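In structure tokens, one chain follows: the form predicted on its own.
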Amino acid sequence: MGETVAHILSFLTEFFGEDFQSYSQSLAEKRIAERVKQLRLSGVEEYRQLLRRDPGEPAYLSRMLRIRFSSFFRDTLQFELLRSQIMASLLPASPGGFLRAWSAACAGGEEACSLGIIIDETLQLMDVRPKVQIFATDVAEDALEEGRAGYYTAGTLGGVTLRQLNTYFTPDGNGYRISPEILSMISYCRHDLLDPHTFAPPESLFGGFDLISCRNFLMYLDPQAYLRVFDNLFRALNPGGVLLLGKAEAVPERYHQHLVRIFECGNLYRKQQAGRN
């Protein structure tokens, strides 16, 4: 089944122009897996031939191996340790000045969001208005577009409190809309974190973070995909930022005293300011 695999993988690498190729081997054989079992087919070699012969079967795919699950405040207690011990920290000196954050990997943009509402309960809180940028990119289109439209079901909400959901969201159908505040905020942008050339979404121009969010996309990739992506977050993170990352991720050892774990729990970690051990 491995070599079948790698083989697809590699067609989706030249059918899109995109690399496939970086993500588990074992996440791959899973979901592609899945979809013969789906299909009734007698086996991934037949799937292989499906995939060369139906013109909509190479997008379904992968849409499956882009895993797109997300919801407001995703592991709360990261969050809330983001929000009551740290958030304050990342506010600038001065007046005027810019707090610039990235949810890498957004998916339909509930992650962005939930940082636009944690920065914006501390500047009330705090009583000061820096400019805010938050930098939302995903590969997949139709991601960016639900992101920039702002409207969710009341499924994806089940972290956000009665308070919040009456201060940030107004009720439309079968769902809520973002309020205005939160959405300009944020910038959707497409950027493919495999990218070679590209170390950060080129709508900001220069990277320099004060915060970025990849959560729950390094799982999935092999472990050479892995140190590249994480090299990319370092160099795009500004010293004394903070990187927060998935329950099932950890920085390589490479950057173990570069990136320091603010608590034991959360796997938030700050950058360490050059020249401090």
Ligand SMILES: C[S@@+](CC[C@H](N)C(=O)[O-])C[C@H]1O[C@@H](n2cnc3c(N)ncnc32)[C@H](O)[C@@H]1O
The other form holds:
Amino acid sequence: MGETVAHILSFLTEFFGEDFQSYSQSLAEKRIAERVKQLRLSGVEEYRQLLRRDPGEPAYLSRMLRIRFSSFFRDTLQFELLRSQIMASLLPASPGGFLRAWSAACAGGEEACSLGIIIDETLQLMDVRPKVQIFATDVAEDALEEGRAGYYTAGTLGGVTLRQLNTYFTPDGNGYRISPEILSMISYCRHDLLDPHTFAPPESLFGGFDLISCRNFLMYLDPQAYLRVFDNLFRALNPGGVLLLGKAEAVPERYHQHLVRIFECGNLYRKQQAGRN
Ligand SMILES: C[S@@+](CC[C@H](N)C(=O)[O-])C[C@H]1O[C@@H](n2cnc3c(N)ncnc32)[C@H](O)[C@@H]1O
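The form predicted in complex with this ligand is what I need now, so please give it after the form predicted on its own.
Below: every chain and molecule of the assembly, starting with the one above.
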């Protein structure tokens, strides 16, 4: 199975001109086995042949490999620690100040909106109104379209409190619309975290980020790609800035001195100022 799966990933890489070989082999094997079962095929080899014949299948498989699931405040403890203990320290105290955040691999924007809500809640307690910009990036254009539309089904709102629901959402049909104030903080743009030619979204070239959230993406990569993407995230994070990772993701050993865990739990890290260990 392993060799055929490697062929399939190399085929997708060539087909789309994007790197599919950096996703972990075990994830790919699992997803392809699921698809073989769904289609009632005899095995992976038959699926490999079908991929070449059926023009819709490569896009279907790519979507299965780039798992889309997300929700608001997906790790409630992590977001609560960010809101109550950290966010005020990231927001500049001077009126002309700037906060730049990046939600990398943002899916339909649930995470970027969660950050926007926390920032707004913190600003309500402060006298200054610094400029806030949240870059939300993903490789999937249709995910970005969902983010720009700002419309969410009730199933994605599990971590939202009733007060937040009343303040930041408007009911609309079977779902909810995020408030224009939050939506206007966010710039959605396509960025492939595995693209070897870029290290951060081009729209962000004017500076680093004070806050980066890259959650539930690194866990799907092979170890080399994990390190390569992590290097880029580290480079894009300003000294003193904060990084949020998913529960199943860790800081590689080479960064242990430079990214300090802020609390025992919550997977939040602060980048040390230059010169400090
Ligand atoms: C499981 S979701 C995580 C969403 C969100 N960060 C969260 O934790 O809820 C993984 C996301 O990674 C995106 N993704 C997959 N490969 C990518 C790549 N090479 N570059 C950028 N995003 C990618 C997928 O499109 C998907 O939206």
